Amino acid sequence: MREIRYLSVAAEGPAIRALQADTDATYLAGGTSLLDLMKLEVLNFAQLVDVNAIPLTKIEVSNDGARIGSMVRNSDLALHPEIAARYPLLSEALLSGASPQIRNMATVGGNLLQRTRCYYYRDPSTACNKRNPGSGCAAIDGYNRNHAILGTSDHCIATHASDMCVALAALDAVVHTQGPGGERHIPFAEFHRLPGDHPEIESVLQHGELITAVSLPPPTGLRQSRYLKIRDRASYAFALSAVAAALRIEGNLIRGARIALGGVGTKPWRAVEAEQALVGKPANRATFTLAAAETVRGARTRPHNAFKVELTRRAVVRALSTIRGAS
């Protein structure tokens, strides 16, 4: 039995201090995706810094946008009544994630850093570059049904799992840290790191940088939104494809456009180009239709995940016209 030494901070200064110390260390928040990985010794943390005492709790909501602190739980944040009626895109999305009693503990900086649901990444007997760098990537000819098909490399093609990144990422968010170096203000899309040739780094931030909140602008008349979201069941089941949609339709012309997926892509997918084939056109299916297309351009497919290609541009085409009949 390995073992593990344990923190509890109340401040962000002794937080970013502990894991400046030591480099085999890492912070524990919720710890529901962390501890189950510990477990099953595909992470092996020599310290866990528990960064629950510190006091960023707050949902802040104004005329400006919204600020959430990184500890607030995921059920908190789903169910807060500014959130759901201005950002109902985010809501719906935390929704359908995981299980009540996980989201009831899950914390919105630990579901930032939500690691791959990737079954060989987590088993640490086969090859996976993002587990164990230069060891190769077992899934790219194993079976790969869940896998990505956009932002993939030749070193990993796994998916990234967050429902509520998908919402995040079509709301143009922003991540604020604390670190070492002080205070960044990230913006959501560059936050995530596709793999590449080194997919164990997934995100930006440095050791001991410690993320305190992320910031949503204004809805600015996106509010007629859509998170839908596409799996073999249910419920506390991961995305085989998820789409995060908000239009803004005068007359029956779109204005405004937001799309991101959810479930295809190795970080949570802005998908820019459908964004500007929507804009001006009549909100119609033939727009729709064509601005899915747009959506999985450039898709990488394997031989079991090449139906999420026209998966994704059904979901697509249903989000939108979804969107259409409720206006």
Contents of the next structure:
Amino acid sequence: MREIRYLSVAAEGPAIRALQADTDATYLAGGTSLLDLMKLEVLNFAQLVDVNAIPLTKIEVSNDGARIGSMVRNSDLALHPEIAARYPLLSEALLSGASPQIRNMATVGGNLLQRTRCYYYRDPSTACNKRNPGSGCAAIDGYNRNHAILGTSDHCIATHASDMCVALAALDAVVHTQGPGGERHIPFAEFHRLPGDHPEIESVLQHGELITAVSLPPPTGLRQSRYLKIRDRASYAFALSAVAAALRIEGNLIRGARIALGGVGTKPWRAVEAEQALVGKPANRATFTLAAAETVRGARTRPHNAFKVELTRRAVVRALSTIRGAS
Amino acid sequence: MKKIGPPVDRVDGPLKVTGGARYAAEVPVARVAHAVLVLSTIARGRITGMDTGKAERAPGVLAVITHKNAMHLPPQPTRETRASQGDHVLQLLQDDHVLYNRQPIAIVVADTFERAQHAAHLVAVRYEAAPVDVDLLRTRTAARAPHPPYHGTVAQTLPVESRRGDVAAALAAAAVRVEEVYTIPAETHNPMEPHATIAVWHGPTHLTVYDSTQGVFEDQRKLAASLGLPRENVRVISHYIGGGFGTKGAVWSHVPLAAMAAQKVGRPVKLVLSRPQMFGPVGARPQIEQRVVIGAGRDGVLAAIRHEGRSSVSQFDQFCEHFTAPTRALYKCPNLDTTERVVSLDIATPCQMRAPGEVTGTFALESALDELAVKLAIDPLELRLRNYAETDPETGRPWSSKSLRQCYQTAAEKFGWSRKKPQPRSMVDGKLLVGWGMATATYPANVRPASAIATLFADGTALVRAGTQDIGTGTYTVMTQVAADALGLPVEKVRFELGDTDMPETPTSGGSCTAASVGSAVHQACLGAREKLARLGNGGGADPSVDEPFAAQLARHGMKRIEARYDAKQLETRDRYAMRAFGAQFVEVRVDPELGEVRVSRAVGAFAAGRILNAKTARSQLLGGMIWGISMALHENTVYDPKLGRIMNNDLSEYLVPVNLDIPAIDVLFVPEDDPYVNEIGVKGVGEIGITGMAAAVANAVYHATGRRIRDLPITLDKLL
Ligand SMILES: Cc1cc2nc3c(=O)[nH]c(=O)nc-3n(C[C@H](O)[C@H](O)[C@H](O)COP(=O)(O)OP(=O)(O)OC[C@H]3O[C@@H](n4cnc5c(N)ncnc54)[C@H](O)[C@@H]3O)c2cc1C
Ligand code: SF4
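Mind giving me the form predicted in complex with the partner chain, seeing as the form predicted on its own was just shown?
Zooming out: every chain and molecule, the one shown earlier first.
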């Protein structure tokens, strides 16, 4: 048994100081991603700083938007009446993920930083640049069914597996942090990093930086939305492809659009070109088909995940055409 | 026989739900140490170095056993000399060879489980790795005949080739022909309870093992043989088992390894496999590729079938799925060729998995028949009726009983089959395509020699014992019913004990043979005890519950107990009749035509399997089988990395089985069947037949929904895009 130091803290300050003092420490929230990987000896930390007692558990919804504490449990967020009413996309995405038990433990902060489900990442006997920088990537020429087709590099093709984050990407969330250098407010699109040459670095967070909240702008025009998750079984499976879509339709013309994808990108994938292809066009299947093609432009596939290109196109069309008001 | 049949609650139910039932790893054993296996990370090659220093120095570690310091064992059987199909060639740390990925290569023992687990990670291994060959569909390795000999039990003596009539000529002359190839990936058993063993030595020569096994006697034999002990020095106990499904029907390396570790550290040792370790060293359904060629007349009457295929096996051991067995038995067909071949790959030895051969073969045959029905525009059910085998098509023998017609009728009626619109894509529900498919289910009525002892006590209770296992099927309960029925006692007055090699010998719980085999022995032993009592000549009637209770009779003779043993053999009727259980399965699927997602929305199965001992436990078996069939059709796929030869989806997050939402309401219907010939109690066994037709029925329904024939399981959405 490896001895791990454990510290429970009840406020941000002590948490940040504890990590500042120990480069081999990390935050422990729900533990559903972290402890799992520590048991597999994929992640090895000498100290866990348990942040569950920090009261960052508020959900505030107003006309200015929403602010969600980083320690809010996934199930509490999904079932919060005002979130469900104003940001149904977020609720749907959360409820499509994992199982009730896991959602009861999982936090907003932990969900943002959950690790990939790449089979090789989780198996320390294999080559993996993300787990062991410079060792290679066994997935590229191995079994890559659950891997990404967008945002990949020659060093890593792992997907970011979160559903919640796909909705947050579409909703233009901002991640609020507090760290040794003070507070930061990070636009969602900038929060996760592409793998590039350094797949081991997954976000822009610095060591010791604590996620305190996620905020959402007012859902103006985004309430007509749909989260569509496609997977190999009816529940309790990660997405093969997921689409978070929202449309603002006036008359028969699309005035605003958001599309983000899950299960296909190395990070939660905002499809900006596809959104642009929708705006100003009639809300019909022809438009949706054109936009869908934009979402996977530039996709790089491997033998087992090539189907995700066509699947994603179809999923985007389906998601858009089932949004209320679209035809 | 009024105790037999009703849905009696599991007699072990209260113990199980209150935690009182102790599974192998839960048996309290003083001073038990904990062992964790170190498994290889290459699939083929040699171990060139092992650094165990760090592990040995880790806190709490008692021993690190590798091929360098393991006890020397007597030579093992090879694949050529194995005694039976279950007699696997094991990896017991006797040399530096690596023959498959996740082969046991070391065992770490510590005072706590966590310490052992961590120390196991600290063992550093260097290998000389060789290129691997793990994919049946891509390999260049030629198929070969499985190595004879197969000794032993019924299922293991099936011929790997069979010929009747002149297939070539009949195919050439046939008006229509279907010729297709069907493939099935490796599938991994995932019983809820993993493999678990506690080994306790009593001195240097006597061993007790608590093991989660489907065969305490097989375990005993194998342990004794591999450790070089007389069989009677080894006792195996297995009181509760959290599912086996075939993986616990064979003895794998970790069982003797636990005993070796216990000997090394001079303490009892507990070894539990982790879920990821269940994917490799403890068997799997082999990868199978089958070609089915059918020739028929325009009226759908079969002229010839050729069914041939190959299944994967390890380099060092033996296993062959008898996937042509259902084809030889299901339909009247004058000309038939069947051939089973194996291909040696760098994988661990596959093994039985629920309905081995029967379900895989049925998937191919019943898919091909559906293709024939489409070609001829004949209703698939009608096609099967036109080829109904009134006698066993292989031997010409009469069936001991066969109620398949009634199964077809019962299930079809319940399902509403007559309302089927034959055209693919012709039935819809909103935007979803609806498809209906059916298939025949069958499983041989196996019986193996079994013994039991019945003891009647002066307090009016009875104890019946047989070494057998309850792998979750309900053995405790149904045997209690069989005994109560034969003794004329209420169920509450009878106790049935099992799971111990100190009890009368019984077969491994495989091949759906336990209810029939052990049930016959129990029934006869109980009758024997009553007879003995009657022979005391006190006027005790034939039915003590009606006449004088046997307690009073025993008292009058001043006896505390009376005991009788029975050794059940196969009835001689076995040579005169062909014996199988049959069923019919109907499935409805809904398919999203754009996204390819398939969900089973309805399923009906009707089965005739002789006498049903307990309507509740039997239903659970059939239901579980049908659910697994859906899983096989849509979900299960053991994926090997092509270069590492390592199973990559080795947990229940990535190895998919259905969740509740994937499974609709399922109707399980019993067709009553009275069979005086199969065995003393008329039972055919229901453990496996439930899965057999399902994969084909689902695939056939998917075809009907979409017009797309998927011959390569599982039917995942990418195949339908
Ligand atoms: C079997 C299974 C199935 C799953 N299925 C899905 C699914 O379908 N869809 C889906 O989206 N997810 C799924 N998940 C993932 C699940 O959503 C994540 O594990 C969960 O959201 C992580 O949250 P946590 O609070 O438990 O994080 P933890 O495991 O506690 O932490 C994860 C990481 O975040 C860091 N961290 C946590 N909080 C903070 C903070 N406030 N500031 C800075 N760093 C922090 C930790 O240090 C750690 O590195 C599944 C997980 C499992 C185990
Ligand atoms: S895809 Fe990324 S996570 Fe997976 S093996 Fe390659 S480098 Fe590692």
